[in-house]
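Below you'll find only one chain, the form predicted alone, shown as structure tokens.
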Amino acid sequence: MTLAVEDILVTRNPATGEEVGRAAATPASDVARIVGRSRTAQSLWESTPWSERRAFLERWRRILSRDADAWAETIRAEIGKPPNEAAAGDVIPTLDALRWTVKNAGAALADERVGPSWQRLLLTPVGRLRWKPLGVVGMIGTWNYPLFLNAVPIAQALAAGCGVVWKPSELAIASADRLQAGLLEAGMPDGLVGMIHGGGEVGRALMEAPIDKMVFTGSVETGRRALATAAANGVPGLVELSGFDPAIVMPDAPLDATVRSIVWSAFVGCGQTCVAVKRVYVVGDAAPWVHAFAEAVRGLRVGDPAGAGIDVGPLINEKALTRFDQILRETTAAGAEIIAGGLRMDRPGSYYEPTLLKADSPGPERALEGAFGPVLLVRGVADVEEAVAAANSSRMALAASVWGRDRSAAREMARRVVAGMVCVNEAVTPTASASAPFGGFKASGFGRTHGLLGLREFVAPQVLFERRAGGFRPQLFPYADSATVDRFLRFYRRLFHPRA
């Protein structure tokens, strides 16, 4: 949890309140010349061959890798995840990201030829697509994943020759920290990518600022806010917002396996998790599916992660418990049943209990939309049609899944989903995936990160024409014999764009 203080920014261990991280916050005045700094470095490491930013960027992975321990427990004191978790979530797919981007950026990057084809006999010259880095990105980071949803765009973006400045979150001060030292111990040229620290107001500075794109993680609503700021200044955004994840749980799919694997896919991170689970609906009677999933809620072992056992962490800070306890209230109200847990927890730090609630109508799940802590909602479905109604009927479609021994059918059911993301028999960890893009749809956001994709979230494409000098162009003027050109319009036509 984090605490400012004259313009001190402090984070807190959400289990104990022990100081973590420590920064001055950023002069909201300040970020331009930041970003201007960032913009100087960036025209010179955009000529700076592949051969060498590639080298700078396995450095970087080599002190990622070297300090993995160190990441996993800084990732504990302040994000609040078991060691393990903090180390298999976050530290581990960032290195996998690392490592793609290392292999395959090169590659993706490449000038390429587009070539006339048929449109030879119209002369059209041999093109050359080059793929042109934006300038300086401007990134909003997240807290929830520290290292693995800020480092890789962040590495995209320099591996396609973009600057960068960054607003980590106030909530991670010490994980920023720890990032930003490792670029630089890495060789990274002075100021290419600049730290800022601070709330809204140097956020919104950050947006308004002559940055070339936006990258974003987070809540909807502040998402839609950083948007509008960097449209109006015709800046295009990456944007990573929140979820609220369906998963469908077909009449044949195995009881005791689905129901372990849901849970661990609900309350990894302490739910703290965009693509979590939240909402299953039961093909046929859920009444068993309820009695199963109760039992392995109440099993879990809720405690500070520094201890040994532990499998869900505190949530984040007060605001934050404070924020579930009441969409908890919100969604019992609207008609959910309390089955397992729904109390926060009485003992120094911000714990709630892992929640498990049963809906019988669309009602409790509307309440439920935007919770960001550790609960699961069940309800049963009378068939496939009203599951596949039911998972699509949110305004958030980040990631889904399909559990059922009959592959063939959950992947069928599974393309009727909407949503960036769609599993069978899996969940949440897909989106480690180094060369797989990650996005949503509809309010869950705009863009892509990882892969081919995320990596060209950081270019423009660029095509070059060229011809040599006096070449024959009968296109100009004064305009050729009109008889012979009309005659080679129609035979051309004729050829390629006959009448049906």
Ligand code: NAD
Contents of the next structure:
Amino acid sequence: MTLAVEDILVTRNPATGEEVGRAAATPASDVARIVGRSRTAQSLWESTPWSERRAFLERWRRILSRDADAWAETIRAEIGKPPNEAAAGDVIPTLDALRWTVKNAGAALADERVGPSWQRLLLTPVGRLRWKPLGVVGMIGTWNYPLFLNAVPIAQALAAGCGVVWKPSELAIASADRLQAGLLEAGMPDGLVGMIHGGGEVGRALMEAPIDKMVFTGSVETGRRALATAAANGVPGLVELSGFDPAIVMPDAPLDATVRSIVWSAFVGCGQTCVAVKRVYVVGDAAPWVHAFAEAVRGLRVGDPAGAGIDVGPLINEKALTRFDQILRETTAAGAEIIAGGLRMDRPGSYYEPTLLKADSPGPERALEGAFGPVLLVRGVADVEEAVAAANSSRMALAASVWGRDRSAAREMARRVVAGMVCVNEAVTPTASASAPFGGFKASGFGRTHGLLGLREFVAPQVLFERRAGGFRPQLFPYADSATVDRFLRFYRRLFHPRA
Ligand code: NAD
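Since we've got the form predicted alone here, give me the form predicted in complex with nicotinamide-adenine-dinucleotide (NAD) too.
Complete assembly follows, chain above in first position.
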């Protein structure tokens, strides 16, 4: 069969334009069949003993660990990140999450005894709570952490006994092919994890296919579209959407260390990190902070991450750069002042100067909300009340941070900030926690990945009650002796529900 040009997807190194990945788009009409294959494999996988499922996941972890350097190189070439950053932020957290899953999923998903406690007197039987796999998960991926954000939910779905059909981002094809090859090498049952390539149309076909849960990582707008498509068939969802993360700087925060940490947390991954810090609220005089942030931002070394000593690489592609530049123009039009950077770089590749903005009012923040690139906005606020209000003013609520020497004051502030992950004197890195649930509030999404709660996204609780055949059961017709029942109910109520 010959494929039309538009059916071939190509990814290019954003630093050099060289081709990195190439794949034929999956015809939308094939998607339901691929889901069907996964379902057939899943029905056996579900009843495969945990020891065998665990052995498969452990084999996959070892393959990823063996290939860690090659993975970092693939991510550098396809996404444009320094290889050390790819290793520390993408590969190692994935290995840790697989290790956590291998060690803990068996116990976390084991049957549990339920009740009956005092209801024993009502002859309520003992229940057995069972975590039943949902079936086939339809997963739509993004590109910025092409291993971590895809492999972790796949591993957890498989640990839970589900099958998966996933559509990686059309911007991370080489990474996706590497991930799928690792699953095959580990001995994945035929068709259990199906990969389909394509853009929005193929993603939509997956959301329309007979899946049992949708998992989506990406932007708010597309995520809501995908969610609506799946919801039309009653399919539940886990959606990990954009962030616009605030950092509150308390008056006692140490300047140098805090600036260094926030600048890394803002510009890691060229600012294309969902939990990157995007806005800083300095409680009190912001002037020395703006100065220190500007120095640190100007000191970042931008370039092709293939070279040594590069802090920040290019944006993912030209389209992302144009959109980012447009948002910065709108933000300055809304009143933000450019303190550092603010322009695309005059060199081949989609490079943008790391940019520091200063604002004196909330207006520019609203304009900046969709920015996915190397920018940090700083605003001074009068007191902690204003800082909390500003942090909570966005429709996004993925992660947030509070910085200061007095940890109990900072912790108290942290508790008032609405976000799925709130850190004190930390940002971004705890996202790598294998055991802590990760996910957002408000427009940033719902559902959780990682750890126990991440596993539970792929199962439904099923309760089994049982009794000996022919054994005595209370309250069977006819109520021959109501006096006895009355006496018992009075006794029961006196014991457990006395009148107030
Ligand atoms: P995107 O929303 O443009 O695309 C995400 C995925 O959706 C892609 O695979 C795309 O092909 C697919 N898609 C497009 N239309 C679809 C449709 N109608 N139905 C189903 N799927 C469809 O986002 P992106 O550019 O890949 O990622 C960038 C965004 O992701 C940023 O906003 C970032 O903040 C967010 N993000 C969030 C998290 C998180 O964990 N919360 C992590 C990483 C990135």
